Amino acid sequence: MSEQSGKAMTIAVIGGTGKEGSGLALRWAHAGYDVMIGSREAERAAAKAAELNAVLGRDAVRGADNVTAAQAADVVVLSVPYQAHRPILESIKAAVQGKILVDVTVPLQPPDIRTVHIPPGQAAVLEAQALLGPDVRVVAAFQNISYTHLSHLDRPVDSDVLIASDDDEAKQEVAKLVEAIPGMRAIDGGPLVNAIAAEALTPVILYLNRRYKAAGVGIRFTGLDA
């Protein structure tokens, strides 16, 4: 594969063994992208890497814990609950230096997952940047995607995804994995903070799955020629 192509890239998804980070992580490797999952424990990412392989027919996806998952890849994806942002951003913090980060987190605050909530730093994507620092081109997006769509391989996934960062190349490279999955279409949302309103959609999101009975509602923009 080519690199001009994209699919040349390494792909680590750190929370890979959660719903939306293992979705992610299917669709990726079903695309041609070399995709490793990451967990704090080795064995857990290995078993969910094997389950992935089962689903796709062939050996696609790698298993290893945060740190060396963070190490091999090229674009590293955060895809973990808000209480363990901070602790697993810590722990990987060298290993992702130089690289683009994909930070997929939302603040919610259990049980009231269905009420924004707005975190110390007004973004979990704006804390992950003040974290690791400027040279880690951190680039929030995924946020408004629901799980429940990515394991059907067989279906396109029905849904406008915003990209916010303040790197306008980490933009277009992330616009690349959006649209590596059938039926997404990547937005360029703008700087890094105006992620607080994607991160701030994800329980309005939530809240209307229950109000309207629904499963994994998304969110498209009209108007745009894009």
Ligand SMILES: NC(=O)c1ccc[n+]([C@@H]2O[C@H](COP(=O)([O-])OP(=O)(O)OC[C@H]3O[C@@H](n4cnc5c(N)ncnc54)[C@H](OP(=O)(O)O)[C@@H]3O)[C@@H](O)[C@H]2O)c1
The other form holds:
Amino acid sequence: MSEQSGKAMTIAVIGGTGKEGSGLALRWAHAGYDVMIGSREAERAAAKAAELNAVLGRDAVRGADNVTAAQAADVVVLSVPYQAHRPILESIKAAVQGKILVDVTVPLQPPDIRTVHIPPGQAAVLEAQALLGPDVRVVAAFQNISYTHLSHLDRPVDSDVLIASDDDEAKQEVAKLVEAIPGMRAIDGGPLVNAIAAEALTPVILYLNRRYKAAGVGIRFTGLDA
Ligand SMILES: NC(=O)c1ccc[n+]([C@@H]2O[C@H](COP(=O)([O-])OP(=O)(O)OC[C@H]3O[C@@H](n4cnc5c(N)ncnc54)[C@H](OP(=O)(O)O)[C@@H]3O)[C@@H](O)[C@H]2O)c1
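Same protein, different form: I have the form predicted alone, so give me the form predicted together with the named molecule.
Following is the full complex, with the preceding chain placed first.
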């Protein structure tokens, strides 16, 4: 069981009914974290939680509406389409004050999701920090992890995860969440502004998947002794 301040840490995954969020929720529940899935509809979250619990073989995941999940959590993970990013952030703004918010969102611009799109605030995660204010420790991570690797609990995820934030302690907390998933290596990618690069890499990865007929290209940094 993972601990924070002497008690079990609860992770809420907002958008946890989706492909990426449900995969991360499954992996963290498997690692022993208390996990809540958030949805715009509590019933949809409960149904996804039941599905994940069936895979896990125990009741380790709960479902709730997004605000209830964010209120209940120590760490809030946001994994929604960019088009929903601002309205969802506005809806959970009060609930995440004083907490770590991990933003997985990539500012893709359908239908051309294989071309880099820089949003008005330069990065979705910079827009999140500006909207939520300084009392929320926003961290960028997991933008380059394909959901296809998350659902098979018996397979390690062979990838590095760039973590960017202006808060060093928050980066360390998120590094623990990264390394709770077998195969993933946490890499300190610097300040939050560096997440522009991590977000921009995802459309390139989506391009590589198609170009090289790959299911889920990932990243590894070489030359690091850490
Ligand atoms: N899929 C990947 O492999 C992957 C990899 C890295 C990063 N990402 C990024 O992670 C985020 C989530 O990706 P995903 O593939 O998991 O997305 P998804 O399955 O399409 O959606 C995730 C969840 O977002 C919620 N949502 C809230 N507002 C929405 C709206 N207006 N339209 C649609 N859904 C809405 C939905 O939950 P409710 O309906 O239950 O509220 C949905 O289940 C995206 O920003 C994506 O770019 C994805």
